[in-house]
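Have a look below at one chain only, the form predicted on its own, in structure tokens format.
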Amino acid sequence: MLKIEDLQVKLGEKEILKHIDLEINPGETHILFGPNGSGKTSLLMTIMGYPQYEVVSGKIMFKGEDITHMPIDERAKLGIGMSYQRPPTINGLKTRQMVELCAGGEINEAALARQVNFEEFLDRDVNAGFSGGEIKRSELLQLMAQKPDLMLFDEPESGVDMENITLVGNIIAELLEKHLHPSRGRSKMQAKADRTKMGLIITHTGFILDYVSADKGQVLYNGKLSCVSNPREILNCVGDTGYEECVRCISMNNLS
């Protein structure tokens, strides 16, 4: 459903993404690791369609359509949604109104907000005076209303305290159809064949892996996707040796 081929992107005069190839199939969640400044957020913003990220070559396909030069609003209507690490404050727009806009019509905002413990914030301006954890819950509430097929998460653990990380993690798992649900007295995850939602999650800490079962992990290093491996293995490798050695080690293993 998402296929990126030989994507090269510039921001201003600087080339920030180089020959990116990425494919995410229905029901899959991919984890994206990488040091600061490696292009992780730029990749998400390019997929979302922000015009300052200039696609020099390559293409982005989604649901069989070429969306490489499609505007943001059309990508959102097609089923792409994003949770931002640092979304802007929007004075004059109530969170309740934003949720209605994301839903594309009438919706029970209170019932939805109750799931993320956010009812008391519905009549406040979007992100105005919100803490890090409150911003994350606001972003999740908007995604819950939008119900996109592809969800992009930019460091969902960032700025979230221990009290909220479980809530945030569980909601993301539910959005991606990877939450546990009771079945004959046991907790069971929805079968992959029955899942349609896709996710691409940027993480530095790996905390999200405690809540979301990921299918693949990848490292974006110096603007290039350098390896594909088990997310936990990548996380352990980065923790032990750093990104540069991790990229070299996993790339060599993939060639052998």
Second form
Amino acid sequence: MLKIEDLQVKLGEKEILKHIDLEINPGETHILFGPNGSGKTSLLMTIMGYPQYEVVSGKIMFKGEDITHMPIDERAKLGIGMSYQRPPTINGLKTRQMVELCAGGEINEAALARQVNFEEFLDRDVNAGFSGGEIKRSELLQLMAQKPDLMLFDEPESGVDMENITLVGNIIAELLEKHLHPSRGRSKMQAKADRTKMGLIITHTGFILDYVSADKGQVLYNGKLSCVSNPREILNCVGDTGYEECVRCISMNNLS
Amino acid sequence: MHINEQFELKAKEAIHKKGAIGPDVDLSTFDPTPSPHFEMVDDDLRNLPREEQERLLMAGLDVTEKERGGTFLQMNDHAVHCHSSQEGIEVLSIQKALAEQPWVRDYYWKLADVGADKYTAAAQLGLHDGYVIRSLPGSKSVYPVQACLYMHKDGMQQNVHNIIVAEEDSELHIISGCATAPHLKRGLHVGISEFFVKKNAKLTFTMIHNWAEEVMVRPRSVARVEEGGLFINNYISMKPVRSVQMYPTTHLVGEDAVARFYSIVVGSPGSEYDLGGRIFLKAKGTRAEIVARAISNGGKMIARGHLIGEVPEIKAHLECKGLLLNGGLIHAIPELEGHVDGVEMSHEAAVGKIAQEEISYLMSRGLNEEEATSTIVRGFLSVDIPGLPPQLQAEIDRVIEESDKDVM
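The form predicted on its own done, now the form predicted together with the partner chain:
Up next: the whole complex, starting with the chain shown before.
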């Protein structure tokens, strides 16, 4: 379980996250909405442990451990992984080698890559000249090898062409064990209990909701998590009235 | 006057002439006296102490001679082992070749200037040995010929002259290493190399340096590439050395001739490198590329590159990337000279440190900071060299892999 309590974060001199509370239980997926610059990526980077995001107060708990000041690699080892929106290029490091590093040992890169239609990129340097959509598939491939328990997705569908969007959506659903549906002899409750993977997904478009059932939607606005609601509802509301109006409206509903 | 007397005369005039660039070496502090002659048969090579075999292997010479088309090994001042196992490829010691093969005289001091400086002079006046490697017209070498110039005697001066000829339509691959015995601390290596790539021939030359902390190195090399010829020249040096200064020159004289230089160099504290490459593009359709990767973890490094386009319709590119890991200095000096309209020449140079963003990215995949850094460094040093046979690429990768621990 991820539990964030009263988290305040500074980037340089600027306060970018204000009193964030967030709880993601095993098996749950949350969607994070918010306008550009509202702090969504910063929240993900803070959870991942990027040191330039300075935690001023509050704490982050994961699997019962206080990880607030834990280095990135230890968080990764504890089971946190991230799919980046704009990862850096690593010259001279082949995507194939990167996948192996993620797996922490030998792995069938080709078979894994086939699932995300990415075989022909295995011998190219990581992210070197990749298009937006190619980066997303490369990131997913790395997560497939890494198998984290909590996955942070930063706009996983942006830049992905129509042909690959279904693929990307289904892979994310699979990573988050959404296939563990109630089936014969297993109740809905049991299926949910089997599912342990957690997800936090940033999206602007909501396309991802067509593939991944999410438990909660949250809006981050001006560094504050302003409302919790059904993700579809938030998406519709934002589409109709914009973020500012949406935040005000849902906040009022939550108060009443 | 006999041609050799002319060389002697010119050399004598240059015995006090300092090199055009780089720190001066006091030759009087090194011992050029030859040692007693001996030869080594295959078994002798394989019975060398393990430690020495490893030194040789790190310089590309495999005593098992597996996947090698020939071997030349020079110990101190003379060749001790020399043979070719491929038809159409000749491997000779230069002393023997000068004495017995008149054709070698057509190439001796043809490109390099014997009067250039005191190092070229020393190689004429006190020549020890060196190799002559030639691929006959139309012959294609399957495996690389391995050559190694090994210094065993502490404080010695080694004077070497090499001649490499790829005849028309032939293909020749050479891996040439320099190394010192484990106990050797101090020495001077002077090496003249003259490369002749004839019409439509292909020559790849991979030089691996594996010196000791107090060794001075002054190679002087010049190449000439004829019509349709390809010359790939790789240089790798990752071990400590006192000072290396070299500025090999290549003349592309025939249409569509191509030269590519790749160098991968690590400068340790106390090491001083002044390296570069100069390529003259003298005929239509010629292409040149110089790619350098330099890492300094405390050493002083000058990376030069000079491309000279003398005729239209040529294309040349220079790329130098430097990484400062632990102090030290990297000075990139790229030069482009276009003498006429219609040349296409470019360069890119960058010197910096490892981006924190890249380290964090790899850490988020589970690598610790040290692993992430060494992964990035290894990537930085891995250069894809088009046209290099896979086993030579593997050899380069192996050297980089093994030296990795010393870099960090």
